Every structure is written in C-alpha cells, then in structure tokens.
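Presented below, as structure tokens, is a lone chain in the form predicted alone.
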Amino acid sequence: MQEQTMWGHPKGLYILFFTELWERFSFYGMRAILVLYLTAQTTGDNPGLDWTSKEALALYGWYGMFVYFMGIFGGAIADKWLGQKQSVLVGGVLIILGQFSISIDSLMTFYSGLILLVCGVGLLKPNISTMVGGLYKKGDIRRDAGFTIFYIGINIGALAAPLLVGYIGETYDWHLGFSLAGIGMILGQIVYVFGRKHLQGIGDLLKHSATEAHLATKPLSKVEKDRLIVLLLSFLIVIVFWAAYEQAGGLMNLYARDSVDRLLFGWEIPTSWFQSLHAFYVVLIGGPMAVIWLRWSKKGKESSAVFKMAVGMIIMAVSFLALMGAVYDASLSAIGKAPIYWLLLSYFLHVVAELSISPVALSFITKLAPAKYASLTMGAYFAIVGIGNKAAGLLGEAAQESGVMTVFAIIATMCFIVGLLVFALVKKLKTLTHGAEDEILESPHDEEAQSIAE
C-alpha cells in the first residue's frame, strides 16, 4: 500500500499528533494544580487539603516515578498481548476515568484516581512513541523531523493546560479544573478512533510464525548489546535531566508562588500559569532547533544524539544559575521576592536543554533498541524518566530543609558535570552505536526533510 502523506510525512503522523496532544492537556493540566491544590488551605472558597510543601512534593514525586515507571510494563503488555495500537485506546480509556475520579471531593476518589492515571499513562505514553517511530522506514531522514513535529504537539497540549485548568482551578474550583483535564483526554480519544484508518499495519500485535518465534529466543548479536549499552549511558543522562526539568511542576511551582514577584501592571498573574512557559518556548524555537541542527549537520559537524545531549546538560546547569540569580535578588529585595523575568529565562533555558535531549532520545531509541524489544524498550525509557521525576521531589523535598539556594546550585553542579562527562565519551559512544545514526543521515531524502522543518 502506498504511504499516504500530509505535508511530506505520513498522514498517521498527525493523527498520533492530536491524540497526545489532548493526552498532554489531560497530563499537564493536572500536574499544573497537583501539588497548589494539596497546599490550598482547607478554608475559604476554593479549598484544598491544606497539606505542608514537604508532603505535597513528596506525593508529586511518587506520582511522577509511578506515572512513567509503569510504561515498562505498557510496552511488555503491548508486545505480548494487545499491540500498541489497542494499548493506546485502553490506557486513554483508564486515564478519562482517572481524571474524573480526582475531580470527586474524597480523599479515596483521589487517590484512585491517582492509581487510574498511572495506569493509563503506563499503557499509552510508551506505546504511542513506538508508533510514530512504526510510520518510518529504516534509513528514513524523516523521523527525527517526524518526532519534532510530535513533540510540538505534546506542548501545545501543555501550552493550553495550565492556562485553562489552572485558571479555572486556581480561581474558581480545583475539582471542576480536574474535570476539565478529564474533557480533554475524552477529545483525545474521539480523535484515535475515527483516525485509526491511517494507522494501518502500525502498532499491531505481531502474530509470530513458530520459525520467528524459535528466533525470538536467539541471543541479542554484538552490535544489539553494543547499542543497548548506549541506550543504558543515555537513560543515566535522561534520569538527572529530568531530576533538573521536574523541578517546574513542584519546587519551582511553589517557589513561584511564595518568592516571585507576579504583579503585572497591577494584576497578580496565576502561579499555574508559569507552567505553560516551558510548552509556550517549545512550540516557539522547536521548529527553528530542528533546523539549526540539520543544517549543523550537513555542514559535517558532530550532531550525535550523543553530543546533543551533552549539550543539553551544558544549558540544564545555566538555567539553574539564572534561578540562582533569583534567589540573590530576593534577598536583596525590599518585598522578599524575586523580579519575573529571572524565572523566565530558566524556563526558556530548560526548553533549549530539553530540544537537545527529550526528542532526541525519543528518536534514538528507535534507531538503537533491538526490533523485538522495541516497545519494552521504550517502556524502559519512561520508566527511567519516572526515576528522574522521584528524584526530583526529592531534591524538591531536601529545599525545605537546605533552602532553595543549597538545592539549585546542587543542581546546576550535577548537569554541568554529567555534561562535561559525555562530551569526553562522544567519540566512543558514537562507535558503539554501530553507524545507526549514519544510515538516517545518508538518507535520500534529506533535502525534503529540512523543507518540512523549515
């Protein structure tokens, strides 16, 4: 069957596009109000569960692990008995229920449906990734653009969350802001459905013949453990990125809130708002990133995922010395509080970091991971970053006792270092993964792939 394209890629691409991006509102706006609504006191109009800062990041560092940790065992269930295309429609189903269920004001309703959403995230995130891969050919220059365009809907999903959950329910009820998160994933799946017909032969469960099943237990060759030993490298890199990039959902959330001066022209902006800047930056330089590092690369410069992520660390450990800076203004300030624009600069330099690093690993891991082992394999990845995601409320946690200060130089220190690490091991790394990046970018169409980005 010949490829059915939309703007130089396959029209499945843009179906997987919508789908996570309303799965993204669903996740983002949650996690916009998760930890402001257990501090909210339990008086007055819009009360919350009065919980201390400690408690409350605790409990979004838990969820974060579980919420990602479970995508290991979406992408084993999704290889052994639904595929990944029904593992998707399941795990939308779960995560509709367990927004829903949050919005209920009950402390058991709350955390089942804490327990629904990690199940459902478990299921759907792995897997929808391992499908965008699916729509590409090996050797297809088209990919790494592919998961850009991907990867901008996932924050154009998160641009929106906050601004419309959190407002709704900062200002006026957290419960009906939860539902409205529910609302967005039930859209999310409206859109699946009927655009299934353009994910034909993706995503399916592979019926295996007794001769590809006695392969199936053939040991891994050496390229495969040399390519999974990078895979390994690159998920330690993936886990104190996110440790770092977390910070923006719970310690940041909350220090924005009590040390940031938010008055604007007289009005106070709303602390859940802040949460959108990461996805506003995205959408805004990810296209122009995408461009910059083909033409880096067809220029014969080293572009390695490798080395972008090395790069990434770099500007991770910069934006952290920007909220340095806030820290020292506060002190020095007459109010208490740190002036805006300190904290929209580290959200910008989290994005530029995040461009060399998320996307890019997303696409790496379907060029290195073992083709029986892909949606496992994927599933590990967000597992890994639900490792970063506790360890980053347990930075968040380590603030209230050490300050913030102590934390975000502790920070800074960690990602500058595991930078400098990986550049010093590019050149081996790049050997190890066998000429997998080598093959995409011989690509023949490598001139349509920059028109795309461009």
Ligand code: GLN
The other form holds:
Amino acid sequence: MQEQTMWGHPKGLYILFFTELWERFSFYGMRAILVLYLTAQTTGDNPGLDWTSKEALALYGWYGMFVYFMGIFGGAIADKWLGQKQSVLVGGVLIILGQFSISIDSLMTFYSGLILLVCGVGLLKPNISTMVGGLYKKGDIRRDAGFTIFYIGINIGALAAPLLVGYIGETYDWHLGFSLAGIGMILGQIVYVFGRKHLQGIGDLLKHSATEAHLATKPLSKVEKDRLIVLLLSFLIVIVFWAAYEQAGGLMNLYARDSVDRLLFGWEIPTSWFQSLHAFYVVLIGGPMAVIWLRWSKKGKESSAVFKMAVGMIIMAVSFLALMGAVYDASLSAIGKAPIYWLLLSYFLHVVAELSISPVALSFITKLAPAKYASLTMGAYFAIVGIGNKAAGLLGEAAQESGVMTVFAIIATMCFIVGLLVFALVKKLKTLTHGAEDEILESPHDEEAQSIAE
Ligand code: GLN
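What's the form predicted together with this ligand like, now that we've got the form predicted alone?
Full assembly next; the chain just shown is listed first.
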C-alpha cells in the first residue's frame, strides 16, 4: 500500500501526535492541581482536602513513580494480548474514567481515580510511543524527526494544561479542573478513533502473522541480545538524566520561590510559571534542534543515539553548574537572592539536554528492541523514567539537610561522569548495535524477516 504522507511524514504520525497531545494535556493538567487540591483547606469557596505539604508531596512522588512504572505492565500486555493499538484505546478509556472519578468529591472515588490513571497511562504511554516507531520502516531516515515532532505535540499539551486546567481548578473549582483534564482525554480518544484508518497495520498484535508465530518460538539471537545490552546501558543514562531533570518541579521550584529574585519591572513572576518553561522551550527549539542534529549527521559526523545522549548529559551537567552560579551569586547579594537569568539559563539547558536524550531514546528503542518484545522494552524504559522520578525526589529531600549547593554539585558531577563514560564507550556500544542505526533510503518493511535472517 502506498504510504499517505503529510509534510513528509506518514499521516498516522499526526493522529498519534494529537492523541498524545491531549493525553499529556490531561496528564499534566491533573498533575498541576493535584498537590494544590490536596493541601487546600476544607473550608472556603473551593475546598480541598487539607493535607500537609509533606503528605501531599509524598502522594505526588509515589504517583509520579507508579504512573510511569506501570508502563512495564502496559508494554507486556500489548506484546502478549492486546497489541499496541488496542492498548492505547483501552488506556485512553481508563484515563477518562480516572479523571472523572477524581473529579467526584469523595475520597473513595479520588483513590480509585488515581489507580485508574496509573493503569491507563501505563497502557497508553509506552504503546503510543512504540507505534510512532512502527510508522517508519527499518532504516528510514525520517524516524528521529518523527519522534521529535511527536515530542513537540507532547509539550504543546504540557504547556497548555497548567494554564487552562490550573486556572480553572485553582480559581473556580478543583473538580471542574479534573473534569477538564478528562475532557482533554476524550478529545484525544476522538482523534484516535476517527484517525485509525491512518494507522492500518501499525501496532497490531504480532502473533497474528506466520512470521511472528515463528519468532515467538525462537530464542533471541546474538544480535538481539547485544542490542538489548546497549539498551540496558542507555537506561542507566536515562535514570540519571530524569533524576536531575525532575528537580524542576521539586527542589528547583522551591529554590525559585525562596532564593531567586523574580521581580520583573516591579512585578513578581509567580513561581509556578517556571513549571511551564520546559514545555515552552521544547516547543520553541524542538524543530531547530532536530534540524541541527540532521545537518550534523549529514556532514557525516558522529550522530549515533548514544553519542547524542552523552552530549545531553554534559549539557545537563552544565545546567547544574548554572544553578551553582545562582547559589553563589545569592550568597553575595544583599537581599540573599540570585538573579533570574541563572534559572532561565538552567531550564533552557535542561531542554537542550532533554531533546538530545528523551526523543532520541524513544526512537532508539524502536530501532533496537526485538520485535516480539517491542512494547515491553518501551514499557521498561518508562519504568526506568519512573525510578528516575523517585530518585529526583530523594535528591531533593537530601538537599533539606546538606544544602542546595551540595546537591546541585552532586548532580552536576554525576551527569559529567555519566556523559564522559558514555563518550568513552560510544564506539563499543555502536558495534553492539550491529548497524541498527544505519540509514537506508529505500527498504522493504521487513524487520522481522531481517531478524529471522540474522
Ligand atoms: N515530558 C515528556 C512526556 O511527558 C517526557 C516524560 C518522561 O519520559 N519522563 O512524555
């Protein structure tokens, strides 16, 4: 069948783009008001649950971990029973039920809603990401760019959500806010259901073809095992990266509130606004960054995924050096506060690093994972992201005792070390990928056949 394209990419990409945009709108919208709702007093116009900050942050931390960790089960379910396409559909339904369940004013429905969300996101998130990879044949040079476009969609949702859901929830009614997050996911489902005609042959359960039946009996080949080793090593990078990156919502957030001079022409910028900066920067520089990497690789320079990730880790380290600059400046300032540019710079560098690591990792996984474990491998990636989130919380807590300067320095050092290590290993790791990243302009869509041949 002739591939239908739009702006040079399969039309299915835009279906997944908008589905995930709305799913992330729903996800980040709910997340933006969760802690605020939990800690709001039980009296007043817009009553909350009156939890302490500590209790609320603890729930937030566990939720952040489980919602991603569940991806490993979501991936396994897709590989074994549902296929990715169906899993995304079921996941979306669970998310809608979860958001509306939370929007009902009772503790029972609140907790059930959280569980539904954890299961729904666990089913949807890794599988929709694997489906993006499924749109491109082996060796298709558009794959990385496809993931960058998809990633920009994610961040448009993430950017809009705190503004809309946050505003409605905080100003009018928390429950209305949660409902709005649910409506976002309904829009995502509508796009997905009506756009499914552009996803034919993508994300179906592998067992159905004779080739897959053959694969399902067959043990992993040496090539597949080597590739898995590379993936597992790159997962280490991913843990350290997200542990550093997710300081944004915790430690960096508090630091911005207490120790950064946020006055702009006499007006104080609300601390929470900094939470939209990541998504804003991704939307702003996602495209240019993809072009820069593409030009770089067209010049024949080293541009393997592991190389990009190493570059990302060094940039991440520099972003924490910028924060150390802030702490130093604050110690010299008469008002004990750091100038705002350190924070803006640090967030910017976070995103340059993110764009060198996160969409790159997603694309890399779809190139390297054995066909029969494609979704499980993606799920494992998100489980690792979940662990990174939890590690971020622990590092943030550590700062309460050892001080921000020490923790920022530890994170910078960790990122430098990992980045340098990966640089040193790039050649070896590339050998272990057995040409999985080699670009082929024209190729038959037969990854399975290729893996049988190997
Ligand atoms: N911000 C991206 C998203 O929401 C990355 C999330 C992650 O992998 N931690 O999809």
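Numbering follows the first chain given and starts at 1. Just so you know, these numbers come straight off a predicted model, no measurement behind them. Rigid core: the largest C-alpha set superposing within 1.5 Å between the two forms.
Exercise. Fitting the rigid core first, would the Cα of G75 be found 2 Å or more away between the two forms?
Worked result: No: G75 shifts by under 2 Å between the two forms.
Problem set entry | C-alpha of E170 moved at least 2 Å between the two forms on rigid core | Shift at E170: 2 Å or more after core fit.
Exercise. Core aligned, does the CA of S272 move at least 2 Å between the two forms?
Worked result: After core superposition, the C-alpha of S272 moves 2 Å or more between the two forms.
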